[in-house]
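The chain below stands alone and is given as structure tokens, in the form predicted alone.
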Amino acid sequence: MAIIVNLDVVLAKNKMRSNDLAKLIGITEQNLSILKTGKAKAIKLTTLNSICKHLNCQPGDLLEFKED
């Protein structure tokens, strides 16, 4: 089972860069970086409600589940 993050996606519909979400959420380029990449092992909850804030979207929008 794997959690896909879907950030890029979302990120392309709202046409927004990465970086300038970085900045309106208050994280680091580089930790934005790693959960779009699907490196990050987890996300605080406060994280995912300011990124779905800024981008106008839902959690599920952002997160799948996919069997292996």
Contents of the next structure:
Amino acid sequence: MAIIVNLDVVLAKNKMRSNDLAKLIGITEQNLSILKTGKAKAIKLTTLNSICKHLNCQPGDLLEFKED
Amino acid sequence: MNQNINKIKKLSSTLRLLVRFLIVAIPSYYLIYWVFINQLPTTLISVNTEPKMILEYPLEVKFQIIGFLFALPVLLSLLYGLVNVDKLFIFYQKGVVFSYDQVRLFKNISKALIFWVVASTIYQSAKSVLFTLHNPPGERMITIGFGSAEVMILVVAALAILVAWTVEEGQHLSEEQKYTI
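With the form predicted alone in hand, show me what the form predicted together with its partner chain looks like.
Then the entire complex follows, led off by the chain already shown.
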């Protein structure tokens, strides 16, 4: 897919672990892993909202478009 | 939703028993039929009348074997269909209702039904030849039949294909939902 999820980069910048973020935004670690590995087909706006809130970032910091 | 899944699981377990019984019973029926063809009456229930035999003139062993060989494609397509139905029920027993494997199973069932119609038509024609083989000249015959039962089976086969496509679409939706975070 042309959309790349840069969640791991933003997590590293915030020095936060995946399982801590998963707990904060109320999703399972498995689902967060799906998101990080780029297997996710879609992301709910509420999930994106929670991630941005807890990582203090913009959606554009998390998502990037690259031509296939 | 869970209630429906429970119903699916329960009914599948019961139907699996029936399918497994048929997987054993159908080959046995065909075998018994051709082994005892010379002794079999047209009906097992005959009250106050002499039982009428299927064959007027007994068949030799080689023709019984030929008859059974003609029955084999019918038997194999039936068994193939039943084995696929059994596999389908195993998925339902586990509560899996949408998967690519099920799409494949539905397509296999459909193929088995179509092949069964073709094999069955050839088998019925072969039977008509074998059963009238020892009749006097002029009374031997070959029949080729294609009736409402065959049409019905082809309709069921078309339905199975339609279900396969529907399950395929359902599988896409299910996967999309699974990977929506």
